[in-house]
Structures are given as C-alpha cells and as structure tokens.
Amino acid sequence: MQPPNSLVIETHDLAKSYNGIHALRSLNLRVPKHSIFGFLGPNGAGKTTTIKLLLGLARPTAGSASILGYDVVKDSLEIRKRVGYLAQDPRYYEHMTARQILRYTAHFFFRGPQDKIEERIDETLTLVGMDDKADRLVKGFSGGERQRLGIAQAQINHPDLLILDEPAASLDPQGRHDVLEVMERLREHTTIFYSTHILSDVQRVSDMVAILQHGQLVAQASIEQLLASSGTTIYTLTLRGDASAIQTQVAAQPWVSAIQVMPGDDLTTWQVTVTDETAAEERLLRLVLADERVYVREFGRKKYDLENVFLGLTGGQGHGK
C-alpha cells in the first residue's frame, strides 16, 4: 500500500450512471507521485468518464475521489490550478506561434515581471524540444508538434499533475516516438496520468498501469508486476530431428501440463507449460539435449508483452478510447 501522502489521485469507489446505465463502477485508483501511469480499456470502458470526475467536468454518481488530497468536488478550482490537461485533439489559433500561445496562457497563472514569464516560457519550449520551433506559426505544424505544444501548455504552470488524453494517437511513429521521449522527460517534473490505445507505448514508457472492462476496474499494478502474472510459464524450443520419443519422456514429467508442437518443413516448435519454473529451468533443457536424435535450435522461455495481458483481462475485446 502507498502511504497517503505519496498519492496524487485516489479514489473509493468512485461511479457514475447515465440515466440509468453504469459508466463506471467502484473505481479504486491509486496513482504514486512521479509515476507515469497509463490507463486502457476496451472502447465504452470508461475511460474519459473517469478523466471528467477527475477534472470537476462530471458529478459522480456515488464515492469520491482526490487530486493532490483535493476533492475533486468540493475542491475543484484549487484542483485545476495544480493540474494541467491536454485533450486528445488540442485546437490553437492558427495565426499564433507557439510562444504567443503559451504567453497566452502563461497569463492565466502568472502575475509579476513579463521577464519572468517569458524565461517560463522559454523553460517550457525547451522541455518539449520546441525552442527551435517558437516563432513559428502553429498552422504549419505536424501532428507530432502540435501534441507537444499541447503538453507544453499544460506543464506551463508548473502543475502536479499532467492528465493527457490520448497524447500519441493519430501520429507517425516519428511523432510518437517525439510525444513519448516528452513524456519520459517530464517525469522528474510532475506525475503524467494518461489515456491511451497503444498497448506499446505503455510498455515503453509506464511504471504503473489501470486496466478498465465495462466501467470496472479489473487490473492495477506495474508493468513488471502484470507482465510477471500474466498466467502460465510456457518455454519454447525450436528442435531439429526426430523428438518424437522425447516428446513422450517431456511431456510425463510432473512439472510438465501441456506440449504444443508445431511442425514445420525443417523444424518443429515445442510450446511447453510447466507448472514448476525451477524444475523447468534446471532440467527441461537437459532432458531434450540427452536425446542424440535432437538438435535443438533456440531455448528460452515466452516473453509476454503487455497485450497478451490486455487481452486476456478483457476477454479479446479491442482497445480504444
């Protein structure tokens, strides 16, 4: 358990119904400070009902939530000066550069010498790699850059906390590959709290993920965590030869449950679940090597990544938004 005091959003039991139909149900999130948190969920899992609860934009049906140990109710214009907020498809005024925008907004937060302000922005610009891009008018910008810009005018105000709305979706793999290294370098800066539908992207960059089915909470751990408890252990072996006499020796072993074999012209793929790890490692290997007849090719054990979690926890249904 996270001591209180190292959580900038939690909540008990936090729902929400729409004329009857559960959006959410009995939220219990717990995001520790400086993390970077992902959250994912099939298309309708509640996702962006959860970000409006957060933000004040939505009244829950029932629980409560904090930011920064603020309710998210009672306390919300305190909440919306520490918190900064990119939504999935950011609009700018077109004939601005990106300094005069985030001079804009600057001077929602900001009272005092415009030197000041303007080293912030500069800070800012160079954070996200824009410095390079500051006078330039926002109209000629890429996807990729406008989501930066995006993430700069949020982190203006130094915030907390930056809640980002789908931060990579709809860009080249040039432009998510800019968004995420942002992400990365924001980290010492404030905690990042996120939607997303890129499963890879997550794996990359997060410690800690939430996984949502039908407005339910049905995972939250870190990325080692999920990926070290996504089911059974299974080692695969890529064998050239006759194992068909082996294959019999491997599978009556009592740490063995299943073989999968997957012939093929030259070699054949074993897939073996076994219900002992260290049984496995200490002699599965050497079992296999003991048969002249074999020759084996590649060892190891599977490699899961984080969407054979997803989709396991969510019974194969796509993800989205």
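C-alpha atoms forming the largest set that superposes within 1.5 Å between two forms make up the rigid core. Numbering follows the first chain given and starts at 1. Being a predicted model, the structure only gives us computed values, none of them experimental. First, how it differs from the form predicted in complex with ligand ADP.
The rigid-core alignment places the CA of Arg297 2 Å or more apart between the two forms. After superposing the rigid core, the Cα of Leu77 is displaced by less than 2 Å between the two forms. Superposition of the core reveals a Cα shift of less than 2 Å for Tyr104 between the two forms.
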Contents of the next structure:
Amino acid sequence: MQPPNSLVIETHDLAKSYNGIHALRSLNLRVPKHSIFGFLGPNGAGKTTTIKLLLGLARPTAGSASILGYDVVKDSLEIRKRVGYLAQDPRYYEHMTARQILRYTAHFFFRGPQDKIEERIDETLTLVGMDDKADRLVKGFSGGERQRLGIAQAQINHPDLLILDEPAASLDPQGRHDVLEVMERLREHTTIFYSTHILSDVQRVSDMVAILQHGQLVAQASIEQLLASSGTTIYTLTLRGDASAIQTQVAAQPWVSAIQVMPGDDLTTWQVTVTDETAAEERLLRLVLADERVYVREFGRKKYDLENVFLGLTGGQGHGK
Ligand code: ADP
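What does the same protein look like in the form predicted in complex with ligand ADP, given that the last one was the form predicted alone?
So here's everything in the complex, that chain up top.
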C-alpha cells in the first residue's frame, strides 16, 4: 500500500452508466507519482470513459476520484490547471505551423511569465523532438508528428500529470516508436497515465499497468509483479517408453506444481509447470534420464510473458500488437 500523497490518481468504486449500460464498474485505480502507467484494455473496455471522468468531462454515476488530491467533480478547474491531456484524435488548424499552434495553446494555458512563452515553446519542441519541424505547416505532418505536437501542447504548462488517450494506436511502427520515446523522455518531468489496447506498447514503456475489461479492472500491478505473479515456467518433455513411474516421481517434487500429460500412440508429452526454475533446471531432465524405461525425444522450456498473462486474465479477448 502506498502512502496517499505518493498517488497522483486515486479512484474509489468509480462507475459510469449510459442509459443503464455499464461502461465502467466500481473502478479502484492507484497511480503513483512519476510512473508511466499503461491503462490497457480492448476497444469498448471503458478506457475513454475513465479518462473523461478523471478530467471532469463526464460525471460519475457512482463512486469518486481524485487527482493530485483534488476531487474530479468539485475541483475540475484546479485539475485542468495541473493536468495535460491529449485526446484520441487531436485536431489542428491545418494552416498553422507547430510553433504557432503551441503559441496559441500557451496563450490560454501557460501560467509562467508572458516573456518566457517563446522560451517554453522552444523547450517543449525540443522535448518532443520537433525543433526542425517547428515552422512547418501542420497540414503536411505524419500521424506520429501530430501526436508529438499534441503531447507538446499537453506539456506546455509543466503539468504534474499527463493523460494520453491511445497516443500510439493509429501510428505506423516509426511513428509509434517516436511517440513512445517521447513518453520515456517525459518520465523525469511528470507522471504519465495513458490508455492503449496495444500490449507491446505497455511492455515497452510502462512500469505500471492496469488491465480493464468490460468496464472492470482485472489486474493492477507493476509489470514485474504481473509477470512474477503468473509464476509460470513450463517445461515440455516428449517421451517414449513407460513413463508412468517417473511421472509419479516428478509430480512429487516440491518445485513441480502440475504435470499435464498428453498421451499419444507412441510418444507421451508432458507439460511440467514449476515454481522454482533453478531447481527445475538442475534436476528435472536428470531425474527423467535416470529412469531407463523412458527415452527423452524432446525437452524445452517456455517462460510466460506479459502476453500470456494478459490473455489469461482477459480470457483471450483480442488485442492489437
Ligand atoms: P474504450 O475507450 O476502452 O474503447 P469507451 O470508454 O469508449 O471504451 O466505451 C466503453 C463502453 O461505453 C462502450 O460499450 C461504449 O459503447 C459505451 N459508451 C461510451 N460512451 C458512450 C456514450 N456517450 N453513450 C452511450 N454509450 C457510451
């Protein structure tokens, strides 16, 4: 449990229904300061709804939420001063340059001294890697450049929290790479809460993840915890001969949690789930080889990654890569 002041976003049984349809049910999120927090879920899971509630753009049906200690319903003005937001599909005046757009944004949102605005615009352009495109018209920008400009806009007033709705979803691999790199770079300046349906993005930049499905949280943890909690390394052995005696012996080992046996005509395949990889590495194959009634045809190991954990938690619902 984190002390309350280290949390940037905290929600308590936050819920939203639209005409009786539950878009979000009883959400309890805890987003720590300086994390890059991936909010992962398939389309329709309730991610945008959550973001709208956090920004005070929609009212919760039940529950409550606070950002930086401010209530999302009562203090939404205070929140908007401190939070930068990038919507899913940012729109721009196409005939303006990146610098002009940032100047326009700064006019409304920059709260530092007015004579520092140009300096701040330059800093922000550097932060998102767009110095060389500052004076080009947005009209010709790629998807990745548009998203980076959007992050620059959201970042102009030194926000304590950046909320990004699917920042990389519609981008090609290069654009996605550039946006994720900018997010990494911003880590030292702010906390980033971003939604995505793309698992590999989460694995690449986040240190914390919450997985949402059908408006409900199915997991919330650091990436390491999530991977460790799956606790699963599986060894596969393909055997010929009479494996029954050695099967009993392997199953009795304290580091073996399960053996799944797939018998065949001639060959038997085992999937051995272990809790202690070191012990398994030292002893599993030796143990089986010591039994002269069986011959080992194949031996392999599979470590579960975030994708397996995600599929396990969401029951295999589709997601992008
Ligand atoms: P995500 O961002 O994860 O794709 P959303 O939050 O947009 O999911 O949507 C969650 C659910 O709520 C979906 O079933 C969607 O159809 C529904 N929903 C979202 N906004 C509205 C709305 N304004 N009116 C009615 N239903 C909505």
